[in-house]
Amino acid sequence: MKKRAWPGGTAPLAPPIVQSSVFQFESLRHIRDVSEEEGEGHVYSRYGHPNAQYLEEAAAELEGAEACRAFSSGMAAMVCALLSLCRPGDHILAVGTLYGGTHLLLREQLQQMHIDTTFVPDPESAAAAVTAKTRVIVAETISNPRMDVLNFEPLAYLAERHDLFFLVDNTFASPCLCRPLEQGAHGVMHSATKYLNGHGDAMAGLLLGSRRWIEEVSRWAPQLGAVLDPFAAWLVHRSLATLSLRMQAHSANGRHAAEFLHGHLKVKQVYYPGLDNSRLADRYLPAGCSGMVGFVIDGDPEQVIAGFEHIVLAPSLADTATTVSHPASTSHKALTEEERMRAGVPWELLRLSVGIEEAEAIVADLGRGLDRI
């Protein structure tokens, strides 16, 4: 956290919540200046105020971009990333499974739009499919929900190659486990909902790079409405102090859960990036794997959520306590049965978010669960 100056006296320890949409200016010139980037200020909270300023500098470090932009959420965020980047009859190449929400923007609404998007399995088959028109490539540096490590290099180079914009969904890693800038991505995406506030409390997004990126990304943001706003922003800010504690907490955990489940004989499949000495998750995430850890079960899915105490279900993931989902009905409800099962999303398949409770207390109630098959 920066030092910062403070009008009339001492400055507070956390920053204030600054719940204002609109500022005062002392004359015409001044708002000129302010609106012109000549001078220090906001003048309407839709293009920014001091709440996510405050979060978008201490993201920028963390991440080491040189600037970052912050949304209402992280499809907002998606959304303005790619729409700052294509134009109508560009090309986009998705790599590997991706969240739900992005595949659906992809296919559909993007479409519409004239932006058309193939979808390949892995890095190593991206490029085969790039074209005269491709723009973009988008992936995850730990894929949701199969949670495969991304291999950065292949694409660094492509995206070097053919002058494409290497744009990473960094929500499951967090900058505390993986920096993509360093690896060869231009852009970085987190829905900063999830580990990066880290408490279920706020939804937010963010976007991280370049400085002149940044600036086109933000031409986007107020024309959509996709600011954040300032209790979210001051929560997520808040959250960002205790990130590292939390992610060594959540990928011991994930680590522990994800052995158990290995070693369980109703638990088919178990995909964690730590469990097999991924030589990917050893280049990549040599910090730790995060706490999320998908797993195929041999019954059904209603019957061992039921079987749990403590575990939630909950459509969503990243916070303290630990929370389970179901990928087929909810974050992948949107892709047909052929997509589901080509991005490996069974039914069978569950979501596990492992939380910084005791170890020991997660996986007792993961084997209760599991006795109920």
Ligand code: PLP
The other form holds:
Amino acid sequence: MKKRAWPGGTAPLAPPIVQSSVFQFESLRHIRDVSEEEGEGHVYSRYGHPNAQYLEEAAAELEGAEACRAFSSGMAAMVCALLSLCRPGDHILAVGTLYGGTHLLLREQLQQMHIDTTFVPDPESAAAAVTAKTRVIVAETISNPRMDVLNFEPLAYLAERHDLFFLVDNTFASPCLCRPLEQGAHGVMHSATKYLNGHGDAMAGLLLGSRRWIEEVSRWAPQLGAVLDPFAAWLVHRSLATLSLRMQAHSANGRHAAEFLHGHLKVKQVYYPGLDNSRLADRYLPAGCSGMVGFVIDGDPEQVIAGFEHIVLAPSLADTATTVSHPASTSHKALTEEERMRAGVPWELLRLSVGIEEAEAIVADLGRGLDRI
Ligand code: PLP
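Structure of the form predicted together with the named molecule, given the form predicted on its own:
Everything in the complex follows now, all chains and molecules, and the chain you saw is the first one.
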């Protein structure tokens, strides 16, 4: 909690929501000073506003970043990150299975702008795909839906060797479980809609990194109009106060659910990094592996979902309540059948976002669903 000066005497404990599109000035000179960042304050909310600033300062501290910029969604942040780093003719290296929206952005919209992407399945095959035009490596700390933990080391080495920008989507881990900038990444992206907010009531995105890169990003953000609304910024900022406690609870419950599923007769496969003493999980996620669990069932996903009494079918993740989603028809719908199978997304795969309820209640509901097969 930061102490704040307040013009009306006593400052409110919770920061106010500054729901204003524009700010007042004493003179033309005053506008110029604030616009050129020689004076304190904001000019017009598309360029920045107090609630975004509170969130950006708190998030930068959590990620150990010099600076942060907030966006209206995770996708807005990703678009802005890549446009700030690439020009027509440049090349991007996408490593591992990426979120479907990011995959589509790289394969279609950026391709239309003559920015090509090579998709490689893992960090070990990345070196062979670097070309003279490669500018950026994009990867996710924990990739959806197989929950593979990223091996940062070979990518950090590759980025260093070829002077590439290493961008990591840290949505599934949150800075409480992993801080990519400490593992050789240059930039971090978050769908703050997920764990950072964690209550299913706001859309937001963040980019974090060096002050220089965030300044570059901040030249693009207002032009794209991808500004975060003050109320959404306020909600995410409020949620950061409980992030560490929530991530501990998500991780403990995630492990409990994964262990239950692992031993269940109707479950063919469980994807959870903490299950099989993974070397990468030990190294990069020492404090826990989040609440994200993938599992392939021996039956019809519709039947299992219909059997749940509390676990809600909702194609998002990271909220306080446990939810389930069906990647083949939602997050990975944009992939071709061949790409889906290569990414390990069969029709029978369900993805659980384990919440912070009582662990036994979650497991009992999982059992009820699986009994329907
Ligand atoms: N990255 C990951 C890993 C995601 O799961 C998502 C959304 O599900 C996004 C990015 C996009 O974020 P948003 O929906 O906030 O635009």
